[in-house]
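For reference, the chain that follows is the form predicted on its own, supplied as structure tokens.
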Amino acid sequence: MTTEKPFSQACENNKGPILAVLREHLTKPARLLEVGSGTGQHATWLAQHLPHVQWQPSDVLDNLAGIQLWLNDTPCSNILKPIELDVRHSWPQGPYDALFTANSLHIMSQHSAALCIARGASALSSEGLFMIYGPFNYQGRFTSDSNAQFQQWLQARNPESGIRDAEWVTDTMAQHGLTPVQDHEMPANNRLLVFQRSPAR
């Protein structure tokens, strides 16, 4: 069976703004694990423009072939072969200087999102960064009507999925030694939250 090359218009729309934020925070050579690479579009685009970052794509097994098709069409010396990663199970050997994930926490159950944060934090190096892109609520409220409609669509597909509260994410990060660095406003009612492992005292 032939795998068709996957495509997401949302990835095309947001890759430029995401790159601008990552350039601000990833200023030194780094090993980065992308959790939930999806189609592979972000991995190929961002790695090309961040040559000092060794980019490790990952996703569930069913998505790896599609990611590889993007890598085949966009050879890049600093991007590695995609690896299988289900946040509920075993994680790759760290440490990584940064973790990046886009449009993933609202797809998972809250339990899986908490596991993603906990296990991601444990895979980070000292002072490593954890960067999360997607829609978030603030004080339990939607930031737009479109996000409220998106929530209804998500929960019709899976009642355990849903837009997470930024405060819940921050509290969960704090439980694993990560503190907020910046909350970037992004297009289409999204945010890019940046956390950092607190340096050892």
Ligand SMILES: C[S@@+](CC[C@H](N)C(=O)[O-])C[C@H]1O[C@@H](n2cnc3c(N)ncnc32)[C@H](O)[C@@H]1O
Second form
Amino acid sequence: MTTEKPFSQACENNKGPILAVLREHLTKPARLLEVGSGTGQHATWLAQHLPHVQWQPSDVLDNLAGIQLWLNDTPCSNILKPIELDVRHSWPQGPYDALFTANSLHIMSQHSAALCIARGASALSSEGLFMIYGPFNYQGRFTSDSNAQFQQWLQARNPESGIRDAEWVTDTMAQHGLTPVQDHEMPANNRLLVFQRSPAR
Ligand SMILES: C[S@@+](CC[C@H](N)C(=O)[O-])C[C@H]1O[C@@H](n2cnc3c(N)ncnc32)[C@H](O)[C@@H]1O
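Okay, that was the form predicted on its own. Show me the form predicted together with this ligand next.
Whole complex next, starting from this chain.
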């Protein structure tokens, strides 16, 4: 079976702004798990620009071959082979100092998004960071007309998909011991939400 190298124009557009935010928060050597790496473009490019971060890409099985094609073309000593991770099933034990996921919580069901937060929190080290990029609603409202249209498109494709409320994410994080650090405004009506696990008592 041959796999064509996947490509996302959105990743090319948002990788620079995402890197700028990750650089602010990832100031020390860290083990990072990326959930839902998709094409692998973020993993390869961000890891190259964050050499002190050991980057572990992951995704559902079908996407691993495509991610590996990006890794083959971008040899980089701080990026590991992609691993299979469906947030509903078993997770690597970690501990990871950081978790990063982009554009995934609105694709998976809200139940899966809650599992992603719960199990991700368990895989984090004390004071570990959980960073989530994508569109979010505030007080139940879309932040733009384009996000409202995006929601219609998402739900026509899969009624369980949908833009999540930032308040719901914050409450779910709190249930698992994570507190908000910063909510970054990003281009194209996206956000990058950063949470931190409380130090072990
Ligand atoms: C829109 S893509 C985003 C990919 C990439 N992070 C990006 O920003 O381009 C959504 C990603 O979420 C992943 N995903 C969806 N459901 C998932 C699940 N249950 N467990 C893990 N990943 C999942 C998909 O496989 C896909 O890679």
